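One chain comes next, on its own, written out as structure tokens in the form predicted alone.
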Amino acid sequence: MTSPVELVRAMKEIVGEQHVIHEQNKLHVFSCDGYVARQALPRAVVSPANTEEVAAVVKWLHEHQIPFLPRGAGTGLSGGAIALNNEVVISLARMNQLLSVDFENLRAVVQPGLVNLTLTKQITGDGYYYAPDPSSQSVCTIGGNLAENAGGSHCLKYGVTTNHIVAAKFVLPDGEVIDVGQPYGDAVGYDILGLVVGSEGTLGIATEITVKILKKPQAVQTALAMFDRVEDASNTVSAIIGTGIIPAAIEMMDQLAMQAVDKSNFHVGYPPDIEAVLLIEVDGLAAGVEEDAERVVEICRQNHVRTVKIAESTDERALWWSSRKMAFGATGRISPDYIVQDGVIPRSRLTEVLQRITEISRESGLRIANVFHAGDGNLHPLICYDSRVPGETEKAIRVGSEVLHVCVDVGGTITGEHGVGIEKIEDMRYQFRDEEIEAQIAIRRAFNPNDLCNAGKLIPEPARCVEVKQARRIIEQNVEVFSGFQEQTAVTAPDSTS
């Protein structure tokens, strides 16, 4: 059994005296991601520098059968950075490198603290950037959206993490040091990469990440559409996909959201009767882009839009997309304690889905912000309850599972870009077969067998659904023998009465 002194020692030879955090009043501070529902405390927060510290830590921590977790800026909306076995935190901040950009070749390779906007401000006055932008860009790190796969705003027409990223050098649980995928080409054999984006750091640790880079398109013209209905809003969202033109982003508001964002700094002036409003965004060359705008525009005014125009100027355009990105955090406004849901839904099935969300919160009582990127049908219900009444926090917990039931009964799924965690860790039965969710954990021992690396995150464990088949098998069973004992004794045994 080793000691904490002993840990922390270890761990201090390896990152250095600073870069090791083991008092109890520090580790508060690591006590939850942005999923602040659970908390527990880490057993200690180690720093590295580099790939080979990083190594060094896990191999430690392997051939002392500690448990560990990695972690990047905490701004994670599932829990997965939870320290819920007293793991050892290892943060990657530290690691916040640009190590090289290949503008001719569009690669740029980067360490996993790197946050996300620094990276395209670091490349954007060569006329460049990165293509991902999470809400939460300029905080969280390419680290972590590597481990959540997250999408964001532009994801409609330029993808999510795992279509920027395309290869990786990775620290497996027992601190051996890999290389997976291909800066230049398709990777040859298995894809790994694609496994270990979206993995949620149950399989490793990403150290080094080369990340693909865009020209910045040479025009982008917005529109901010105002409905009365949410109806409205979401044919306008069809309708627009449908005719062909594929917008760089389509997000979408409805009225509780509007009203949360119009009490913060970023003060649009919503219209308090609409039900929904629409950011939409055409990016490219400058001849087709004007054209595509003016289209969107009689899409919009076909669908009976109550107001639309398009942004006369950079700090307008600043404004709506503050207003939009914001919307998270100005629930705050309007509400004490709030969740930050994410499903998936196909776009066709909108407003059915919407309605019944509105359901669920009349049900529940409690109001249900909804903030989303409508485009590709990533909704992201923030359901807002009060942590001081007794009972809510749970209830609203609920709520969350019964908006993700609805998304995957509509053929969608859990999340799209905020992870699984432990927040939605139940719900993967809901979406999953029992021999699915066997599959997934067979890869995850294939990493790590010693389920030391981020355990209990992501994929739940079988004994809930396979024990127990297995225990209701050998019930039926010995039902079915003992009937049959009985039918026979009872034909067989003497009579008690000669």
Ligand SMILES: Cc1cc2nc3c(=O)[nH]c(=O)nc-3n(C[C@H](O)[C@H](O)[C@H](O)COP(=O)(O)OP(=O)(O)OC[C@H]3O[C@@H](n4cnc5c(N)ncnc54)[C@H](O)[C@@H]3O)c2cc1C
Second form
Amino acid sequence: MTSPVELVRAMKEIVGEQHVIHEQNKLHVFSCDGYVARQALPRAVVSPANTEEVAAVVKWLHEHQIPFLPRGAGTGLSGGAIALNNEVVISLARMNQLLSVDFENLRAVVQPGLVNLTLTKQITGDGYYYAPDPSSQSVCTIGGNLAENAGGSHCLKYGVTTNHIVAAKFVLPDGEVIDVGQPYGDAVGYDILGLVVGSEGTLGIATEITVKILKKPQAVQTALAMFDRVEDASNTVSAIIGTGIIPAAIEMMDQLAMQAVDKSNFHVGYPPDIEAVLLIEVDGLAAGVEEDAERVVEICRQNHVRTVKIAESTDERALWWSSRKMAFGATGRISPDYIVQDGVIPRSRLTEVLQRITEISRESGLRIANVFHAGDGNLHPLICYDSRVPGETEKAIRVGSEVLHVCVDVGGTITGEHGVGIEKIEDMRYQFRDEEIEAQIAIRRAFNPNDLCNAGKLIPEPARCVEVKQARRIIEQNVEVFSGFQEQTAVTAPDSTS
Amino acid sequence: MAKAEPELVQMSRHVSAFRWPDAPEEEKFSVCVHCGFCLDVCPTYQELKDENHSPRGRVLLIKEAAEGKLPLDESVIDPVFTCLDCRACETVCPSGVQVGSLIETARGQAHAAYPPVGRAGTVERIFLRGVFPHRSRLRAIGKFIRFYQRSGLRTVVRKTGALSVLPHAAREMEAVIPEIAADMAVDALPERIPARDAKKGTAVLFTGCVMDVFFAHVNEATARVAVRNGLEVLVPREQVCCGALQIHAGDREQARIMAKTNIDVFLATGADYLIINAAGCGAALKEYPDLFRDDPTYGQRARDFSARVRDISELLVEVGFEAPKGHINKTVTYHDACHLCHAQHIRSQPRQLLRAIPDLKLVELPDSERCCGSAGIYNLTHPDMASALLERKMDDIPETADAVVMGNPGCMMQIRLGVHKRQRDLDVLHTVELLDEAYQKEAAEQ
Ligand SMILES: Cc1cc2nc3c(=O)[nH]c(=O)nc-3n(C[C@H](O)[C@H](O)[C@H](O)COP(=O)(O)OP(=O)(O)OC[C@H]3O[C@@H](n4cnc5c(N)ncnc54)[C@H](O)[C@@H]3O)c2cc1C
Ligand code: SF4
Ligand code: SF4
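Starting from the form predicted alone shown above, please give the structure in the form predicted together with the ligand.
Next comes the full complex, and the chain you just saw is listed first.
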């Protein structure tokens, strides 16, 4: 068994003294990501500078059978970067360079720790941008986006992360480095890149990523439409898409979400008695955009909008977008804690699903605010709770799960863009049959045979491993008693292969 | 947290590590929802890429110390003191976490637990308690520097290498100290200056310490532009330094003493406004109520006081200012001092003043709201971080600019240092200096 001293010495040799954090008190800030309902301390945090260092770190950890996981900015909402097994966290935050840009062929090569919006900022002067725009784009990393297959408001028209990543350097869980995808042209042979995008850090670590960049649209028009009734807003969304317009984005917020953002620095001033607000954006060539915007306004009117307005300045447009993009964080204004859920439904079932969510909220006594990418039916119910009240965290998790089941029941899925992580791992069973889960496990095993890389995330253990899981739960419930053995259990327990 | 812990830590669990009065408040740290929006705007996180040195990390450390999950040791104190208190995080935080207040109160706890030692201790003993609170000592230092600059002593000292006794950062600063005026504005200006035209109100001019020793002419320019725009200006002699540097260092006790004096002096005048031209001081004056949370009497007086504090640019726009007619044919860029933009939300007003000056061309400074590394005495206590941030700021200043303009003496000193190191031909000016110059020229041009 490797001693902590050996581990730290080896890591320091690879990445340099100042890039290894191992003192227990300095590890607390890494005990969770954007999902705060679970916490666990990593045994160390290591920050490599390049692919070679990542590979050397992983190789050493693999040889010594020490579990590890990658971390970007730690904004994940499903707990993917939480060190459940006391992992060594490999932080990619220092690897934040834009390595090269090929404007002619619309490609950029980036390190995984480059912040999504920073890429756009660095190429905007030349008239280009990176399209996927998660609300967290000002902080989250492109590596994290790859791992979660992140979506965003403008993915309605432009597609999610997987449509914008064409190649990557990937460090496998044994430290071997492979190139996946094709910088130009489509995948030849198996589409391994397609597999690693969205793998939530369970198949290895992306260390260099080639993305598509786009020319900025010539014109943009943004409308803000306020509705007395959710149903009207929802019909508007369907009607717009029904006419054949493909808006760049259609976002919706309900009254509670509006109240939260209006209390923040990003105050728009929504009326207190409307049920829903839609933020609709059309972009493209100047001539067409003007026309589309007029049609959008017209459709809103046909659907009993109370007021609809086109942004008059870039400042106004920016404020409306901030108001939408900051909505999750602004929930802190109305509740000490929240869980963001992330279900997808067929768009036509929106009104009905929202009614069910209202009922679940009433039954549980927990308030639920709703923010969503209405265009593609991706809901983000924000379940408000107070972790200081005993039992309320568990209740919130349960309510989240119930909401997801409603989504699956109407023909949708349990995640649109935030991933499964640890948060929704049990809900995978609601979505998939045992055989389907086993097939996924077989894939993971091919990449990650010893389950050292981000174990316990994304794919639940098959039913026959339930005993192992029970054992682990007993350990977790009796942390004080077992804490002395933690070193040992951490290495041996996460064993879905048994 | 599932990890073996030393026994002592286990025993101290749930006993707050903050044992002194005036501790970080639960209602302030509990509103952090851990979303991470603040990470990438934080200059220290940008430099170090360690979450311990990010706003989200610092708030978590403060929370855990308050909950007794962490002791008040280096793991908490180092991040709390490496913070620039620049408040960039507050601007983006959707949940409204008052990081600045949490940091300052946490520093107060550290200050009470461990009286400062080493370099920070020396700085604090000599300057924060010994010099700044006392006008006579400030005046003496000003006079000494003036003598030093004008007498030839500077040449001798520089030649003999006598400066090597100073820490490197202070030695660098020595080179860029501006020519000191014969008198501080608080001594030179009359105690009451009548408004020029129809009176819009009475305002006390807060002269400050660093501003008045190093940039007395900025205080005088401030008085002139205020008077010119219909304000009667009072300059009470009894005012003292605002206490911002003490608050940043965690010496809240000393800061409270100074705050009480200023509150008493100001309220006694019955003035409508208190004018301040230094961003750091302005933020501190506006936040005096935070110092008196446990003191009902001074709490109320502090609120009455703070409600009337205005940055000069803010006040001119609020009461209405007359556009100058004098021309200034220069290209300038504007640096947003953290304590103006992030702490006081003042961004458009200084630009409005500059745009009103005929012929003056204002070009935007990229990422103008990022800290220059000055941050009070930060450049003395954390020279490496400060100089990394200064380098980035200097890189951003457009080549076309003849001057870089701002509203804070600390930034002015820091950026003067940057200009000096790079040997750039660039003036470093306060916003009111340009406005005042335009008014002066108007008289001459007529
Ligand atoms: C306020 C807020 C709003 C959000 N809005 C959206 C949204 O609109 N759309 C959306 O899709 N998401 C959203 N998210 C979720 C989150 O920002 C995304 O999942 C993002 O992609 C995570 O990036 P990160 O750098 O923070 O990754 P982390 O949180 O650090 O990691 C996420 C996962 O990726 C893995 N990982 C990280 N880097 C790598 C790498 N280089 N190689 C392999 N695996 C890696 C980690 O192990 C972990 O499992 C939001 C989050 C917050 C807090
Ligand atoms: S932005 Fe605010 S709420 Fe979000 S992590 Fe930072 S301090 Fe906390
Ligand atoms: S005040 Fe500035 S340095 Fe301190 S945490 Fe906030 S952004 Fe970072």
